[in-house]
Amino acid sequence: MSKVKIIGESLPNIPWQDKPKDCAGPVWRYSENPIIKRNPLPGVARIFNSAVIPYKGEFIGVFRAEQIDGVPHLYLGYSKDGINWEYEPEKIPFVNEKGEPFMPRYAYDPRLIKIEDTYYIIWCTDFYGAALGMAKTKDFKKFVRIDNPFLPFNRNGVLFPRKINGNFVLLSRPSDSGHTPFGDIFLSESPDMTFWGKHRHVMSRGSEWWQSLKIGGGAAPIETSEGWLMFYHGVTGTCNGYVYSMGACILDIDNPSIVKYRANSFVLTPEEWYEERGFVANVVFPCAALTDADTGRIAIYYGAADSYVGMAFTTVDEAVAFVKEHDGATEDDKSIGII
């Protein structure tokens, strides 16, 4: 039994593997990694940073798909257990709000959130610049844009599951027109999903070496007894290039653009050799998260050097308290975000 609770639902099939002796830290690999591996359907040359929810007793998917022509789209998959994947093999087919065909020119990096009795797809997408993308489903058949909430730049859009003091939260992580050299996390808030205000800064760059060029945002953030436990990504600059590891940090539950508490260490780095080699080398990214109410588990899907998928496991108990042995939250990290 957890000592600190999730607030959620039951999932008895969450996919999940006992954490190794020999395991220091509080992520653990599953030891089948990667999970989706190259050239997962035809058209598609591969799969990362992509996001998962459990449906209908089973799982479905939303997919980052870097198609054989190099621009990315958006996939739709369907799994038993949460590992083993089959795809739609065309791309989501989404539509405005007649019904007419509204495609993106292209959509990656997904977050998939269900908030009440509606499935929210959130990526990123070219509004005249890289910006934030939105759609909704109730039975992943018919999919409806939504106006993007900000005018470019921006990336690593992230909704709360549930409404906060009324409202719809977003997380993001606004950036210029390149592969941004620098970036923090803010929060905004929509009583609609059409117009969103009071933004705030949640926190910035971390001094340690891992976080220091920029952050952004991960899986949606979870819902536990000791606030919104998130886990993020940080990047680092190296005379290689950049290296993407998985943070965490537990935000306040009713005003979460504070801060309770941050890791100054990272949760997973790139070691494997899936993460260290590939289209992109050095990233872990996580993107998702599955959670069972019940016995505290957490299974992270991550994309591992933009080429495959990664899934790894902790725990609500172990990864609350490295968090707080850990913590790293500066004053400014607990402010309220307005300056």
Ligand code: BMA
The other form holds:
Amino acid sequence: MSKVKIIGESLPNIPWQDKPKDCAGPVWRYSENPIIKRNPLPGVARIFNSAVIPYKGEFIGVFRAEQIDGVPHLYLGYSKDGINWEYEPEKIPFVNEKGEPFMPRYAYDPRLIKIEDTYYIIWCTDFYGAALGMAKTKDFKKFVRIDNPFLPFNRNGVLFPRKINGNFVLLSRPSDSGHTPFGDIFLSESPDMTFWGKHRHVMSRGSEWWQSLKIGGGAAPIETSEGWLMFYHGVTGTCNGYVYSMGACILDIDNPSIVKYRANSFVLTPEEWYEERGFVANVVFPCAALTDADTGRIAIYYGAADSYVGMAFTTVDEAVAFVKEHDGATEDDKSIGII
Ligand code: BMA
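Show the form predicted together with this ligand, please, because up to now only the form predicted on its own has appeared in this conversation.
The complete assembly is shown below, putting the previous chain first.
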């Protein structure tokens, strides 16, 4: 039994491996990583930065698939164990409210979140520039696009898995048109998934080297007895380019623009060959996490080097203890985020 409670479903079948004795950090990698290798299906060169969710006792995933023409699109996949995947051969066939085909020109970095009886996909889309795209499905057969929540430029849209104070809540990272060399995490609310407002600043890029350039939401926040546990990405700039690491923080349960604790050390940083070497070197990019409320186990899916999908594990006790022990939240992080 964990000390900190995950407020969520019992999912005894999520992927899991115990912590290796020689692992120093709070998060450890799956020994068989990467779980998705290059050329995973015809016409697709690489799958990475992808989202997974439990579905009917098994798992379903929305995958960022870099096609052989270099354009990213979203593909659906199915798995019995969350590790071995079978994919639909065609892109997810998005439609508009009338049921007519409505495909994005490109789509990348999906998140997949269930709120009540609906699954929402959020991704980075072309809306006269990089912006957030959204769609909903109840059955993973019909995918209806809903209005883009924000003006360009924006990326890293992450929904909370339930309404808070009666509203949907969405994290995002306002950005620019390129490989944005700045960026903080903000939060917005909506009563209906169409009109977004009550914008709040959640947290800034950190003073610590590993997250000093920009940060962005990662896996959907995990509800716990200590607050919302969130794994996010933090980026630094080096003379050889950006380095993406995974960080962790805990947001206030009722006012999630308030950061309660934020680890000043990363929880995972590129170290393995599949993270350090690839289409874009030195990238660890979390997009989803599965949890088991009974055991406190957490399985995190992350993109590695824009080339592969990796999996890492922790427990809610380890992650929360680490974040609290290494807390570096600033006064601004701890504020409501409106100035
Ligand atoms: C970001 C996004 C991610 C990517 C990362 C590293 O701007 O495009 O999809 O993993 O850069 O290339």
